[in-house]
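Presented as structure tokens, the chain that follows is alone, the form predicted alone.
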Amino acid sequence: MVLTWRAVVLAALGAVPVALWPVPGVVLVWALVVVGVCCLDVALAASPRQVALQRSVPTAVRLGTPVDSRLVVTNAARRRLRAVVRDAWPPSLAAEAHDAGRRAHDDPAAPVRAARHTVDLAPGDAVRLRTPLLPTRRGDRSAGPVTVRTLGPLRVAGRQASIPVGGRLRVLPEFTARRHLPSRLARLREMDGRAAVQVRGEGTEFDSLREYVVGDDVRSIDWRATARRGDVVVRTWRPERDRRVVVVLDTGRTSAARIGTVDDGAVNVGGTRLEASVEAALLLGTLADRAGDRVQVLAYDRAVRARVAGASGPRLLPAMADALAAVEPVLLETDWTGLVGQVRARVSQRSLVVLLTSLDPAAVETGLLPVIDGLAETHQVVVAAVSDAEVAALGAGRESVEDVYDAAAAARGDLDRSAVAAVLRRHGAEVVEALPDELAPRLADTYLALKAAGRL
């Protein structure tokens, strides 16, 4: 049994009776008959097992993305049913509700108790609920039970049952790197020949026939050509395109630490290094997949937690963001050795490997250090990690003493991730180090840089 606010009022309203007649008896009878009330409505009710519950949603949507879910209640008791239903959704999908009662007189997105609707149906009768989501949070996110609070016709008390239904709604990253991804598609077509640039430099990648001049290669010269045409033809190369590119996204305890962003020139606490790194491989996977190269993710600690292999062009991205939805830092020290054998095991030749990991020093000098030269003789390393603005600001504080100290020690950081970039180039790395607004569009550079000198 659940009580109403109108119970309360009808048993402080026994107050006028014994004020008027003030023996122990009045008070007996006033609670007697409160209880009966109580009872008389509660069998009433319409029993809330007998409420029938279909709750749609949306497989998956972007973070950030408001989206709907759909609940048809349908009365399938022979009472009428007044009731109160909560679709509950975890905190992180901020839920909103909207009191289908008066949606058609009031505006439709005046919120009132989260995720409570009010429904009054004939039997038989079927409403279908609105609950309004938008998510906060990247993953996987499953809804709770559907509470059904049925009302007796005094609406004085009734009764409630919680009932299970399916619900899983998949959160993708939001990709705000996405606004790069134009700049960096108008670079890479220079770079192909189809604007004012042009690559040269030899490759191995066929490109056209045209006449010997002195000074080609007499391996150039094309046999079959000179002996149709008549004249000495040698065949151009153009620097290789096609190559594959390995994003590998750490996913150890280093990664979960929450780094500082800047907003409108104030420092706020943001998400964690690996939000970062995920809109990092997203943008990256998009350019090098635009530019022709197989690209695969890689999200690793001391177990695969994401794999995408095989998949190009418009199947590329999606399959990125669903892979990458549901990972979430783990607190464990990253297996390096593990993780330059998976490298290997999945590509053979030379190809561009991307470390999004940290520049923490002792996670570095106990971890990467030891592997990195095994992992750049055979492939092109690129180490990329995402600064704190938090310690950025701490740098520039000269106020008091207290402040003094935190710039003192946040220089001190920065000598030391300095000098572990350093020990990494020595190693024949890239090292790509920038707040968490600008790796992305950082990394992307990167690359292009590395394709223009011919590097990958």
Given for the second form:
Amino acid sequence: MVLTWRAVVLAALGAVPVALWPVPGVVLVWALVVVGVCCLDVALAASPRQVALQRSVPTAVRLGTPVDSRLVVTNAARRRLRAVVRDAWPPSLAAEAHDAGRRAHDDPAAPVRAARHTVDLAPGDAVRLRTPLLPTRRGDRSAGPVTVRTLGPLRVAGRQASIPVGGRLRVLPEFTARRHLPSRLARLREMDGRAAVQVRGEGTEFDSLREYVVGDDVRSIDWRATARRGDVVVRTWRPERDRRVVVVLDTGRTSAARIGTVDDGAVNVGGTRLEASVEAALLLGTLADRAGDRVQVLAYDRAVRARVAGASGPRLLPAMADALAAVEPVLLETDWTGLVGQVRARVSQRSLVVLLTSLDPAAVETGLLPVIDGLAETHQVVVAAVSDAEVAALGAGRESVEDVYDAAAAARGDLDRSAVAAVLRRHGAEVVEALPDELAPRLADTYLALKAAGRL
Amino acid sequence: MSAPTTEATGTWTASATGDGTTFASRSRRRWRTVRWALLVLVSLAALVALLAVLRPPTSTTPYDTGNTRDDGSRALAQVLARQGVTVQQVDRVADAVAAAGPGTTLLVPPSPYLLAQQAEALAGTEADVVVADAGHDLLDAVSAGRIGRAERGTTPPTPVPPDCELPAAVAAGASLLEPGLEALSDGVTTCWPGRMSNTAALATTEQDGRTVTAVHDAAFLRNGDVLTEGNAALALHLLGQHRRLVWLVQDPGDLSATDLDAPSGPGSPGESAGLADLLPPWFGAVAWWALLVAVVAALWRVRRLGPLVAEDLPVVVPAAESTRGRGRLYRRARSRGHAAAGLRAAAAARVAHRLGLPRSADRATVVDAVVRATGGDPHTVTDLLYGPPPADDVALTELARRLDTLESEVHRP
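Starting from the form predicted alone above, please write out the structure of the form predicted together with its partner chain.
After this comes the whole thing, all chains and molecules, with the earlier chain placed first.
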């Protein structure tokens, strides 16, 4: 049983007779009138449980992409259905219609207006309702129940029931870093067919012969072919293909740190370190796949949280996005020994192992440093770390004395991290540290550089 | 499954009709939820009702005819009623004045809240008046100044004979009532004189054709003392003179029969008192109705449209907290040396990186390179990068600014 504002108005109207004849009898009679009207309306309202509901929603959607939850409401009762239907979704999906498109629902105290629909259906009729959603957080989201509030003919009172209707939406990573992909692919193509001057080495393989043009290194002239064809011919090389790339995301406690609180207009402002790692992993994976390498992705803290192996070509990116969609930071210290064991179990020959983690000095000293030697012996290791945009902003503060002290602290932290990076480099690892937005392109550049140098 | 770069291809579809409950099952579930609370409420209500039934309707006001305690007067009122006297208890002076016509007795027990105007109103009645332990105002008014209060006497150690001709006093015989009244003029009969010459426990006088009797000690009305010596006989004689007895037990808030009592309308002086008379007559009913409307509004707002949908939020650790904490520690400890060293080392590392120096470069190499790059003074650069710690916060800020300037000069192509 529910009341509407009309019941309040009806009750408030009673003030007039009560004021005119201020005797208890009038109060009682009007109270009985209000109660009677409400009961009558409830009795005449359609049953909210005789409404057939069908909800359909895409199984997966990229973060920040508007999506609709569609609800078909069919009046299965013999009475007219006057109702308010609420299609409830978790807060991070809730959206409000706006002048231009829609915006996220950001006031937790206010109801989500766009999720409420007024329906008026004759018996047997159906209506299709559309609830706008705007995913603002990565991960799996289960829909809430559908609440049906039916009203009587007077719309004074009615009945209400919350019907559990299934519904599940997987919010995939946003992958904003894909805008860096075309330029990196162009660089990759440039590397193909380049004369072997700069790139000749271990990780390159013979590609083809072509005519000499001015500027080619004379050392790359193939004298036999030149003798055969009577024209000066040079050998060209291309980066070796079918190398293995293992991208490891550290989902331990350091990945829960909130970075990038500096608003740069992206949907995912104030995300965790893991968000930036996921972006970098997606870009690197896509790039390496296009370069012909075999990509594996692993998310690990003390157990494997996600794993992608064996996918390539157009299936790789969906597989990676799907696997990484539900990965959340865990408040545990990462088991680096176990992580190295996982990598060893998955790849035996020399591979590029990319560790997406942080350069927190204490965590690196106790966790990564003891095991990096074993890993760097067999593999090319790249340690990619997300630095904090807020700390970077602190380091530039000169406004007041407090700012200068904060800047000094930030400078000291930078020095500590550079020292750690230097130690890692001495152990044979490449270190990439960048702000959240820049990590993905920087890591891609490092990959291309390694590939060009034949160090894969 | 969908590619993240394209729109989703798969669709999740689920349908439902009703939540599998029926009216009966919902009623059962609701009944199971509320039955214990209901049981407790019903037991409480039953207990309260039982106590209310078992407890006789008595009052605790002194001299009240329904009060059975020692300071009440139920015993006397009951005996009077059995003797055929109609006892009418009133709690407002105006009611007492209205009820006390000729041929009735008006009893005024001790009334500490009685005002002078109310005393005048009581004196204006045509009934025989009995006042017990009355104040100056009342005594003065009802006896027209013939009876006055002496200073407080003491209860006599032994019963005192009445020593007067008043039938009531004669019937009562010896008494332990406290004397404290004195006759201020002729025509006043006094009984039970005190040890001091002119005091008495009872004084009576005829005035305007009615009898006014004052008893200094109100003990003869009380349940606890009514059986002492001749108190009962005195009380029955004094109060049983007429068929009707008006018994005033004044309410503390009673302002009737005074100027303070705002008349509710012309021609009806002494009607109900208080704030209610200043408000329109429908105000009370509408206020109660407004409360009812508020209840309806609460019922309207209390039912939300479906439950809240919960969502697991990740634990979020602000990463810059530790850096801020470190900065605050520097500040609190006024550790300018450490702060300056951090700024200088970071600046030197950046400059060295920019100038292509190895990390192992010593300070002389760095200074040389910087001087070559910027054309500055070697001493100044050395002092800036490796000088003594700043003396105060201003010097620290200045140092930070100069380091920035130096870096920008080096970085300038």
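Positions refer to the first chain, counted from 1. Just so you know, these numbers come straight off a predicted model, no measurement behind them. Between two forms, the rigid core is defined as the largest C-alpha subset superposing within 1.5 Å.
Compare the position of the CA of Asp360 between these two forms after a rigid core fit and state whether the shift reaches 2 Å. Asp360 C-alpha, core-superposed: shift of less than 2 Å.
For a quick test of reading the superposition: does Asp217 move by 2 Å or more at the CA between these two forms, rigid core aligned? Yes, the C-alpha position differs by at least 2 Å between these two forms.
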